[in-house]
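This document opens with one chain alone, in structure tokens, the form predicted alone.
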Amino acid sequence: MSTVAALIVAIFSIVGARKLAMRPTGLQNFIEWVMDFTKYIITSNMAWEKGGRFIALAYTLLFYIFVANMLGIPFELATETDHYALWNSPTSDPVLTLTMAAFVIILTHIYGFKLRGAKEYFADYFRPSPILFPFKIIEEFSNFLTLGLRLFGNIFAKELVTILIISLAGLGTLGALLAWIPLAPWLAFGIFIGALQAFIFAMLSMVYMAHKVESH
């Protein structure tokens, strides 16, 4: 499913940018809106002169995670004998979310070293006092874990509750009625959770990037 999400993002992006017009309409308008929102995320954390180079990264994270979060919503099914998810959101798998978190954290170190130089990069671990060095190391691991596990935990819990609600349909007519009443608003809330978590992941990625590439 992670490949399906990547293909959807690639197709939408390529088609939306294929025939650019001065007065955008349709898909181009949507892609430009996402790009403007991505630029807002970056400029909220660092100067555009440095942050502009990360717009492709932030755009990809935001769009990919949003699509991945949405994929699990329409395919959670209930049968008379079993209740199962035909497929889940890729982001309900901790392997994927932690891998993306590791990718982002490693990139922050690479760009921090590249843009600020070795002396300034390593000096940050001893500012404002050398006694903080162990805590800075712990912070690096906590950033990695919180970035990946926050996304996983929210999407996994959202899909687990959805399946539990759908399972009420197996209790007969009354169960189906009881399942439908909370299901519609919960699915709408699931879209909100998916969009919010995509925004939080992209925003935190740029926060960590700004912390590494800008002087403090």
Given for the second form:
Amino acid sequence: MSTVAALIVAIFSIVGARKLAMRPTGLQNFIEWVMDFTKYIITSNMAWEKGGRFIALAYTLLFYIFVANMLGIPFELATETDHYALWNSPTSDPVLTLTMAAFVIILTHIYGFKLRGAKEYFADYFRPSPILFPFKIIEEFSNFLTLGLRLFGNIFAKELVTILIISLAGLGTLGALLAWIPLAPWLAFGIFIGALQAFIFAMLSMVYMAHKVESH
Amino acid sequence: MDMMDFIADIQWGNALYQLVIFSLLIWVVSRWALKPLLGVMKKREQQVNDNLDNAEKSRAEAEQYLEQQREELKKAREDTQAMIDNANKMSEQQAKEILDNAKAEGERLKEAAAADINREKEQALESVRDQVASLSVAIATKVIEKELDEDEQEKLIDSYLKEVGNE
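Now show me the form predicted together with the partner chain, since the one above was the form predicted alone.
Shown next: the complete complex, the earlier chain at its head.
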């Protein structure tokens, strides 16, 4: 599923950037809009001179997580016995979301080290007071856990409730007739949550990045 | 031991796969979509800036040109006014001159005519006098033939002259 999401993002981006025109039309407009949005996310956290290099990361995070969140909206496929999902939102898997979170957090450390030098990087753990050092260490882990688990929790809950509502339809004729009443608003809400979580993930990634990269 | 079990339970393969896929995606998207797109966006921004600058410059130029034209028009109008005034003055002067000339010419003609008349008159008188003289000579010869004395001859000449002068 993650591969499908990645393919969709890659195809949309490349097709959108294939015939570049000074007067953009269609898909190019959309891709440029996404890029402007990414730029806005970055510049609201750090100076563009420093943040410009992260545009590919932020863009891919935003777009990929959005697509991944949307994949579970139209339908889901799962095996009956061991509930192995064939088609769902890949982001409802904690392994995937935590991997992404770890990827982002490790990148923040790498770039913090690279852009500000070893001295500044390590000094940051003892600022503004050395007493805070253990908390700073905990902060790094909590950042990683909250970043990954927030996305997972939202999307997993959305899918769980969707499955529960759909299982109403299995209760009989009345259930089958009335199941769409809660289902429709729930799926609309799911789209909203999916978009929001993609934005939050990209935004927080840049917030953490800015913490590590910018001098205070 | 529980911790170890938990760690072993994690689907490390999935995590690694996801890591690779995502890194690959970032690379692909950045290489084939974002870099060219950023270039175009930058170029467009540049172009828009240039266009705005150019428009501003053209506007300023046009304004300057308009000001210049207005100045020139004003100057032309003033020139024309001056020319018209000049022409008016000149024509007036010419008219006066012509009139004066005509008057002088008339005066001169009149004087010339008067002089002519006088001269004619003198000439006429002269010829009359000549004729009178010859006449008087003729009369004298006749009178002498009739033996006239000097007194009567004098009277006769005078009376003749008077007659001629009254004519």
